[in-house]
Structure formats: C-alpha cells, structure tokens
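A lone chain, given as structure tokens: the form predicted alone.
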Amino acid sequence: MVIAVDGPSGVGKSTVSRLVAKNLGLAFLDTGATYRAATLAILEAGVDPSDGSEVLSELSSHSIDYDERGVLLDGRSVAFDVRSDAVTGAVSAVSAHPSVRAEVVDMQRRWVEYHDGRAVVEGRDIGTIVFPDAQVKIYLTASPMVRATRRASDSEAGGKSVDEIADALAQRDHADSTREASPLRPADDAVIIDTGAMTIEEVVARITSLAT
C-alpha cells in the first residue's frame, strides 16, 4: 500500500505522515527532503541552480537515500543541513528542472519498491506524478496565516516574523504551482483535508481511517 500525502509547506505533511506510517507499520519518505539534498549537493559544488544540464550532471555523481535518521547525501546524514536558508532559497529552482525531477522521482520509486511497496510518501506531486496509482491520496491544505504561524514556531524559522514567513511561503507556493514540471496541485481523486481547524491527532485519525 502506498499512501500519497501532498500539499504546500506548513500544512503538517511531515508530522502527520510520520505518525500515519507509524500507526500502520509502513515506511515513511519525505520527498521534499530528497530535493533539498539534491539542492545541497548543487550548492556545495558551486553549480548554478538555474542551469538544468549542469545540475543534472552534478547530481549523477551523488547518491540520495532516506532512513530513520532522515535524508542522506552520499551516505552522510544531512537532515539539518538541508533546512538552511541557502537550500530553502534554491530548492524551487533546482526542483523545477524536468530532467532533475525525473531523476529524483526514479530514486523515490526505487526507494518505495525496496520497502516492498508499502510506504507513506509525502511531497507535492506524489498523487499526481510519483504514485498516480496510490491506494490512498491525500491533499492537505490550510490558510496562509495558519501555515505561517505554524512555521514560525519551527527552529528553522530563524527568528523571522509571521509576515516574513507568509511572504516566503507565498513565493514558494507560486513557484511550485506554476512550474512546468509536476506543478503542485491535488490529484483529481485526492481527499482534501483542511488542517487549519484540526489537531494533528484528528488529521492522523482521518487518514488512518481512509487507509483501513
């Protein structure tokens, strides 16, 4: 069973998906972290994130994986490194290249296959592109202010105000929803859940009920 959980930043995808995976005894994959690891590799190599051919060429010399520690780049844990402002600022540019997305999506599919096809996979194009045949498709949403307020409490917020975070989220949403390759949108058959007025426990229970 594959449970696809999509949605923009700040809706609680990672937290909810981890708990659903734990409840159901499934593997968990944060696909956003895999794109962030790719972006980290590009930045460390000094490659221009907007140059698709150079980005793809550089990525061919790296391995990206995911385990209980989080995302791995060439075997080293980079779970904290990929949350830097530099990576956050460049990840949309890197992930917008169709050739790069194809490479990373192939890795994500292999990862789930390695886990016997049983996983909760969260991201922005899981139900539409990565696993269009997923047995359960969820699209989480929430108002911009709710999302910004939640993100402000995260350690990666770096002291930014709610308004600053809201502006950054709006820019990321626009980049993700208007890109040519795999734009952010709910799958036609996804169950849309507004997390704004729900607790984490309620969202987890709702998804778990849909999967059982």
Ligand code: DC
Contents of the next structure:
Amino acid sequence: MVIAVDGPSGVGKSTVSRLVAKNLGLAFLDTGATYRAATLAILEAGVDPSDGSEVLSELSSHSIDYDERGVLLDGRSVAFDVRSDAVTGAVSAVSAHPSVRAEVVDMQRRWVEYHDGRAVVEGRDIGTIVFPDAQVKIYLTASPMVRATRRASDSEAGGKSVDEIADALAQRDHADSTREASPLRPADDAVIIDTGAMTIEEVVARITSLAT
Ligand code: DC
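Since we've got the form predicted alone here, give me the form predicted in complex with the named molecule too.
Starting with the chain above, the whole complex follows.
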C-alpha cells in the first residue's frame, strides 16, 4: 500500500506521515529531502541551480538514498546539512527542472519498490505524478500564518520572526505551485484535510482511519 501525502511547506507533512507509517508498519519517504540532497550536491559543486543541463550533469555523478537516519548523499548522512538556509533558498530552482525531476522521481519509485510497495510518501506531486495509483491520497492544507506560527517554534526557525517565516513560505508556495513541471496541487481524488484547527494526533488518526 502506498499512502501519498502532499501539501505546501510547513503544513506538517513529515511529522504526520512518519507517525502514520509507524502506526501502520509502513516505510516512510520524505521526497522533499531527496530534492534537498540534490540541491546540496549542486551547491557543494558550485553549479548554478538555475542551469538545468549543468544540474543534471552534476547529479549524474551522485547517488541519493533514504534510510531511518534520513537522506543520504553518496552514502553520507546529510539530514542536517539539507536543512540549511542555502539549500532551502535554492531547492525550488533545482526541483523546477523537468529533467532533474525525472531522475529524482525515478529514485523515489525504485525506493518504494525496494520497500515492497509499502510506504507513506510525502511531497508535492506524489498523488498526481509519482504514485497516481496510490491507494490513499491526502492533501494537507493550513493557512500561511498557521504554518509560519508552527514553524517559528521549530528549532530550525533560528530565531526568525513569524512574519519573516510566513513571507518565505509564501514565496516557496508560489514557486512550487506555479512551476510548469509537476506543480503543487491536490490530485482529483485526494482527501483534503485542513489541519489549521487540528492536533497532530487528530490528523494522524484521520489518515490512519482512511487507510484501514
Ligand atoms: O518539503 P520540503 O520543504 O523539504 O521540500 C523542499 C522543496 O522540494 C520544495 O520547495 C519543493 C520541492 N519538492 C518537490 O518539488 N516535489 C516534492 N515531491 C517534494 C519537494
């Protein structure tokens, strides 16, 4: 069983998806982390993130994987490094190239196949493109202000104000939902859950009940 969980930045996809996977004994894949690892490789190599063919050619000499420690770049655990401001600032540009997406999506499908097709997969285009036949499709939403307030209390926020975080989220939402290749949008058959007034436990219980 594949459970696809999509939605904008900061909506809580990873937290919720990880818990659903644990409840149901499924593997968990954070696809945003795979694009972030690709972006880290590009930045470390000094390649321009907006140059699609250079990005693709650089990525051909790297491997991306994912395990219980998080994302791996060439076998090195980079779960922490991929959360840097530099990676966050460049990941929309790297992930907008259709040829790059094709490679990364291929990796994601092979990863799920390796886990016997039993996984909770979270991202932006999982229900629409990566696993259009997923048994359960969820699209999580919450207003930018709610998402920014939640993120401000994360250790990742690094002392930024809620307004600064809300601006950055709105910019990334815009880039992710207006790009030509696989824009962020709910699949026609996705269950849309507005998490604004829900606790994490309530969201997890709702998804778990849809899957059982
Ligand atoms: O979920 P995240 O913030 O870690 O994702 C980082 C970026 O990766 C996000 O800005 C858009 C991109 N992304 C994507 O294009 N497709 C996915 N399935 C997941 C993430």
